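Let's start with one chain on its own, the form predicted on its own, as structure tokens.
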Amino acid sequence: MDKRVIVITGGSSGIGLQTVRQLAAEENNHIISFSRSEEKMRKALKEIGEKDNINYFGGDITKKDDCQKFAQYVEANYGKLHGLVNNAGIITNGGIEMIDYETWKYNLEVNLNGVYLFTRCVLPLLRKAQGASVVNVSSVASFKPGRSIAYSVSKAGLDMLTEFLAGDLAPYKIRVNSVNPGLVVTPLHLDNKIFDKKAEYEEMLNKSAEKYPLRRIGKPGDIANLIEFLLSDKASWITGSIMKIDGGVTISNDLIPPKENN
């Protein structure tokens, strides 16, 4: 049986790295981790170890040349792509008075335009698979504004891109879905300087857990499990779905009757 070839952007840390790890546990999968950070790729390689079914490819989803070089690499070595996880993303804290126009543009460039560009470059490879699956990693910030105006808007745009592509690519038997996590413990907030100190970040996590009906923050594995499902044949009739995976935080409100043992 031919291996399923799956690429994960931003696959060297956080949700992306955990998804690489879980998918690579299946011998029939060949995983390509696409990342612009050589340092993170080295750390990922050290953490996971060398495996025959994982490749690391350096590149930036916002650069057309990088995306095209990747497509050429896959074409030459594998001929097709069975799965694409658009996970790479950034976040910049603040509203319209804090985030200047250049920062705004860069957030949309990575979180939205980069997804469009990378997907478009590998589309011929996805078509060849005759049943490929695309999973976009969005956020519950697309439903309810979060800490960042740019992040929230870019993720809302990503959800619409998901829905449009689901209809646009359905004739090619390509499924497109979005997973929308709540707060998950990853390097995202520290890497993007939302918090200067790890202690401040951990304090935020502890306080935030109280707002979640399930009383805990998400783990990368929670999200990777859903991504893994959507990439599989078990999800063969699911496309165009925007799936919240958030511990119930988006439905939490004071009107829901409290429980005595809560």
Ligand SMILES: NC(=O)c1ccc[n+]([C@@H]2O[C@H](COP(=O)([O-])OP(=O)(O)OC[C@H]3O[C@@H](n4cnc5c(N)ncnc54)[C@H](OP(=O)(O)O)[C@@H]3O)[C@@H](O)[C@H]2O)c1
The other form holds:
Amino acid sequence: MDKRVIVITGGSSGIGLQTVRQLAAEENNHIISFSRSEEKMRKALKEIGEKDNINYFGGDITKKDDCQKFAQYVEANYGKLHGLVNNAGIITNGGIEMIDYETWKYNLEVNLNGVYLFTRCVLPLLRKAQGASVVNVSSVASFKPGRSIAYSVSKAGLDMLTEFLAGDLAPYKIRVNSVNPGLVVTPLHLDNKIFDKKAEYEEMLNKSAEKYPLRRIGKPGDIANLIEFLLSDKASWITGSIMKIDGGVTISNDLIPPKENN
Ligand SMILES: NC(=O)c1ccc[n+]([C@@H]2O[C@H](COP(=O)([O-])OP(=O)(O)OC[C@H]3O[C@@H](n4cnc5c(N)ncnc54)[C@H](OP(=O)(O)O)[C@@H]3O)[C@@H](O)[C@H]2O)c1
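For comparison with the form predicted on its own, please write out the form predicted in complex with this ligand.
Now the complete complex, all chains and molecules, led by this one.
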């Protein structure tokens, strides 16, 4: 049987890396991790252990040339693409008085425009698979204003892109869905300097966990499990869905706080 070829953008870290790890455990999958730093990817894949069904491709989803080169590489080596996980993303902190226009634009460039560009470049390969699945990694920040104006707006735009593409690509049997995580422990917040000190970040994690009805922050594997499902044939009737995966944080509110443990 032909292997399922799946690309994961931002596969060198956090949610993307765990998704690479889980999907590669299935021998019938061939996983390609796409992100900017080849060194980071080399290290990450070393951590997973020698596997001949994973490789990586260095590139930036905001650069047309990189995305086109990647599409040519897949065309030449695999001929088609069965799965695309648009996971690469960045975060900035603050509202309109804190974030300058350049920062705003760059956040949208990566989290929204980059997804559009990358998807458009690989679309002919997805069409050839006749039943491909695209999963966009969004956030619960898309549902209501959080701490970052640019991040929330980029993810709200991404949710609409998901719905639009689901309709656009249904004639080719390509399914498109979003997963919208709550807070997940990954390098995202420290790498993007949302917190200067690790201790501050850890304090935030502890405080935040109390606000989650299930009383814990997410793990990359929680999200990878849902991505894995959406890529599989078990999800063959799901498209255009925006799926919260957040330990219940979006149903928790000040009127009905989470119950204390007995
Ligand atoms: N962690 C959370 O609490 C949380 C919650 C909700 C949603 N999310 C979303 O989950 C996704 C993954 O985040 P994470 O938490 O796993 O973060 P992470 O550990 O920082 O991983 C981000 C990945 O994106 C890659 N990347 C960033 N900019 C890129 C670009 N221009 N082109 C290609 N690759 C790029 C990074 O690799 P390079 O630096 O090598 O490019 C890295 O592999 C993001 O879309 C994020 O918004 C995260």
